[in-house]
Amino acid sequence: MPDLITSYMGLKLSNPIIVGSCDLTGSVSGILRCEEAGAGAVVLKSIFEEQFMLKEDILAKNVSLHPEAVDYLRKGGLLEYAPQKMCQMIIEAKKKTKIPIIASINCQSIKLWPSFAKQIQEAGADGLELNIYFLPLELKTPGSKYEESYVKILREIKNTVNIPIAVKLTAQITSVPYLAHKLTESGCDAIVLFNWFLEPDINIKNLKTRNILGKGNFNQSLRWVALLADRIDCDLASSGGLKNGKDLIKQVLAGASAAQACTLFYQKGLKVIKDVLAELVAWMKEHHYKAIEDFRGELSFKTQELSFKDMGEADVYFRAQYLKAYKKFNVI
């Protein structure tokens, strides 16, 4: 029987499948269902700063407070204690489950991140995923300023806690390799590629804007996992578009230590985890691999560039080869 154990952000996982941040991981019972279904780890449903801003507004409307007190709460006085529900869930879950529990936090106020992280560590979380995103809206602010915020947040948290930290990036970054490298230099234990958001849409009947669910792009994750694998000194996890065991195999071949999924489990139920793992095991047996590390990164950009430098095998990961690829298949 092939060994499916993998190491991700310093944590030992029984297999590479992680149930990503979603409603399925938003309760102790949900975490236990994920473990029973065979998940290697879970990322808890993210907590967002905006959630607590809303609660403060409700508080201000229903409780008689001095305006200065309300202002204090909005600036962080209450927010620093915001993750209480998540922390209690972590405490309860750690008593009942053996799989790694990775918390996830999403804030806009940089000063709040270390406080959130400290509370989560004290609750017993095995790791922490930073769900960072700054919309580059200002006309006079260069992209480098936004990306510097990622590094600053990570450094402040690394100075506060000692549990492993992963950073979940968005694909909308000027240079994914550069930022990933800077994060690794600052102590990042893993990079997750990528974060997928709600997308904007316009209803042309009633002339209103609306949000629609975004979709993960499997091939985009695959490209950047392959381009970063073994070139930066931290683990990689893919996120988005995983549909079956073949997709999991592809991500590991590209260099991923683990793969996060959510939509697949909503569509087919958590029971599909066993099917994905069975497909992985069958493929490993067929190719005579005894462990995940025997083939992880075998088709990464770095490995292919070193192994097939004159054959152009690694060219497939470059968008610049667009026309070349079409000529190869006689499309143009």
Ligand SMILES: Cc1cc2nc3c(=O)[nH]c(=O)nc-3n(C[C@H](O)[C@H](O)[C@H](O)COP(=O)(O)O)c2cc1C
Contents of the next structure:
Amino acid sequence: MPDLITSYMGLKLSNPIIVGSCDLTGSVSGILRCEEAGAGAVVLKSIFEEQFMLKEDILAKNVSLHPEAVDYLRKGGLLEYAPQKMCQMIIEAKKKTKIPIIASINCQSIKLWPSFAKQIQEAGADGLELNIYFLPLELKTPGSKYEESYVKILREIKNTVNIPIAVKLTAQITSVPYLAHKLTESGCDAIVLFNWFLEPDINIKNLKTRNILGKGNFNQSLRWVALLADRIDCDLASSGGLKNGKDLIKQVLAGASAAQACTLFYQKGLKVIKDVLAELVAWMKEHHYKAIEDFRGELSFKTQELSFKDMGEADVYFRAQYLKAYKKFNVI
Ligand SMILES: Cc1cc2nc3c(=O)[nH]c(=O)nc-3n(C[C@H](O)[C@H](O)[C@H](O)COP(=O)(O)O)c2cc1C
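Write the structure block of the form predicted together with this ligand for the protein whose form predicted on its own appears above.
The complete assembly is shown below, putting the previous chain first.
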């Protein structure tokens, strides 16, 4: 029987399937269900600083406080205690489960990232995923400024806690390798490629705007996993569009140590984890692989480039323009 154990952000996972941050991991019973279904780890539903901002506004409206006191609360006084519910959940879940629990946070104010991280570490989380996202709205702010913030936040957190830290990136980054390299230099233990978000839409009947769910892009994740794997000293997890065991095998071949998924579990239930793992096991047997590390990164850009087996294959990862592909497929 092949060994499915994998090492991800310094944690030992029984297999590479991670239930990504979503409502399925938002309660102790949810975490237990993920473990029972066979997940290698879970990432908890993110806590968002904004959630607590809202509560403060209610507080500000309902309690007669000096404006400076309200300002203090808004800037962090009360927010310091915001992760309590998640911390309680971690404490309880750690008593009942064995799988690694990775917490997830999204903060707006720079001061709160380390403060939240500290409380989460104290609660016993095995790791922490930083769900960092800025919508680059400002006309006069260059992209590099936003990207520097990722590194700044990571550094602040690494100076505060010693549990492993993963950074979950958006695909809308000018140079994924540069940022990944900078994060690695700053002690990042894993990078998750990629997060996806709500997307805007317009209802042309009632002229109203609305948000729709985004969609994970499996091949985009595959490209960047393959282009980064083993070129930076940092583990990679894919995230987006994983549908079955074949997709998991592809991500590991590209160089991922683990693969996160959510939509698949919403669509087919957590029981599908068994099928995904069965497909992985069958494929490993067929190819005589005994362990994940035996084939992880076998088709990464770096491995192919080094082996000079077939540069045409490595070139697939950075070939993005149409012309050659159309020629190859005899379309033109
Ligand atoms: C209902 C739902 C809620 C989500 N909530 C979060 C969240 O709180 N934090 C986060 O980082 N990602 C969140 N995500 C994104 C997932 O963690 C993950 O990156 C993505 O869903 C993976 O793509 P897949 O759904 O195609 O597998 C959410 C996804 C879904 C479907």
